[in-house]
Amino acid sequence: MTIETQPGPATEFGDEAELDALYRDLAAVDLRPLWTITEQLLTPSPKPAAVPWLWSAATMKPLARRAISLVPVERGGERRVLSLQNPGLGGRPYAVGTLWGAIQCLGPREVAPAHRHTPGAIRFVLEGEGVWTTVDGDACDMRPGDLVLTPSMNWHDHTSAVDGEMFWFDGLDLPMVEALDGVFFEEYPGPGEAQPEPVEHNVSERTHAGGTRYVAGSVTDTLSPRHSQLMNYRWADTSAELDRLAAATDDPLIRVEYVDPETGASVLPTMACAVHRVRAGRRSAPVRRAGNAIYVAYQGSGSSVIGGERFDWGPGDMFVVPSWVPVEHAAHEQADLFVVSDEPVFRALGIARTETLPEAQQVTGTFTPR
């Protein structure tokens, strides 16, 4: 953050020439005097540099399907993915200040290479079949609307035994692991570029098959330090669990968040995921928190106002919300959105913050996908 320093006016304690040759002497130094930047470093409110924004699935697909043809996956790239960028961010590749959002794309019968790293990852997946990821030996099979985790310091690699092609969304803590100056890589040493592939696929999925998958709501106070144990997590359970508990409310939202099944907490120690179904014909109410969201239309056409514009969205798009910045949602038929939050981090920090806003948002404007 680049914050710039204006001299102060002169005081009892100095005329204004001796004022500004303090501010000189101490520029020269490396010293800010604090009195100059107060208001600029702890402001009333989050002050994010992201913006609200939405990247189209009728933008991404038809990019993506040219890098497939263009774009080999091979060890220097390692994956073909096009991250999301946040208007707001200076050119930096991230969704939000500390989430990285992408689409990920993989071709028939390819594989992208094994490595691993300090940022945690998960996987939604939006299209195709016949892909594993390898999460440290255990292969997950990926079907649409499946959740997988890869996380930090986990080896990784995706497999395609098909010659269909496969899309899924990308969600990193990369951003937050680089502001702590965390960021480790490696390459897989093993002889070849991926890990061997083995004889059972799903070992995490029968290890874990016990416990509770996901909470209603969000977890609002457990946490650990740990990552889910369990590597992936099956639409059809996902979407049973909205069903039940749809079923048992009238409201206009359910949501669910995924956990551990053996304590309860994210499946992240840095990312909660979570889905949120939105009925038909309704509009949840607005509300605000500290901390950052991806979101990913899977099923289903709505819009939601965030911070007073309108985002009209369908299957695969992808948007932000981030921090502060009120929101709620309207479906047109039913809709299931997944969600990427650094939640996690906020309540370990006991800095979290949530606030339901009394009415609806004046909407101020549209906006209209690039």
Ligand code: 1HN
Second form
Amino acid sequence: MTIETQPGPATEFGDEAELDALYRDLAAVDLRPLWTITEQLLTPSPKPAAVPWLWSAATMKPLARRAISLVPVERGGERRVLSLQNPGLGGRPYAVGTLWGAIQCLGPREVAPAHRHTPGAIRFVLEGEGVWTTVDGDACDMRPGDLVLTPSMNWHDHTSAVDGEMFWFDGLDLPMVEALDGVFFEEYPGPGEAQPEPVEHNVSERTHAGGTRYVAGSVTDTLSPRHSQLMNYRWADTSAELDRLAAATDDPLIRVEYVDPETGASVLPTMACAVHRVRAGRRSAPVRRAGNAIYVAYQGSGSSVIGGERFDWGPGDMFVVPSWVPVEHAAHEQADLFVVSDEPVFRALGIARTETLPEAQQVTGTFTPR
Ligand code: 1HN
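Please show me the structure of the same protein in the form predicted in complex with the ligand, now that we have looked at it in the form predicted alone.
Below: every chain and molecule of the assembly, starting with the one above.
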């Protein structure tokens, strides 16, 4: 953020020339007078630099395929990832101020080498099969609609055992960890590029999937500094939970948040993951929340009004809702939107707020994807 110094107030205390001299002398010794910048620092409500934006699957996938044929995945580059770069963020490679979002792809029989870092990550699988992510020694098979966690400082690599291509969404808390000057990164010490493939896959699932893995709505009262020990949440289970909730209400929007089965908290200390199911032909109430979110349309199609602008979406499209910008969704056919947000951090800081607006937004324009 660049903060411009506003001219000082006209004053009866001294003359203009003396005041100018004071500002020059302050700047020369790295002091900044708050009274010239108060209004930019203390805004009545959040003023995110990131803008509402959408990246369409139709644009991203052909480019990702070109990258598969041109750019190998190997040490150094580590991952074939196309980050969602919000045009409001001045060239920073982030989807919104607090979250990294990206499409990642693996070509036939590729291995993205093992490493670990302090930023935590989540993967939401879009397309493909025969790939697993090994998380601290546990090979987690990835199928469309699955949520796979790679929490902070867990070793992780991605391995394709088949001839097809694989696409998934990556969400990371990297901008938050960067803002905290807390980024650490290590390459796996080997011998291979990937962790050894264990005899049995999906150990965390067999050990931890018995507990409660979803809550209706979102977590509001539980916080945990630990991440979930369950690393893979299966689409079949997520979808069954949505079906179960849908049977009990007629609301236009049905929401589930994935939770740590042991604590009931969000899956990672920094990021909440949820799926919003929008019923066919229905529109949700406009809501604004302090904090940023990235949406991934998984199946179905519809549109969202974000800050008065209409964004049309279908399977594989990704869009962002920056802090405190109102959003409402409508579905042509039943639609499932995966959502990752920074909500647990807002709750940890005691600054969470959400507001449901009384009336639908006026639509002032329609977004055209690039
Ligand atoms: C990372 O480690 C992955 O492991 C994906 O798949 C995206 C973006 C920034 C930093 C690390 C991965 C990433 C990343």
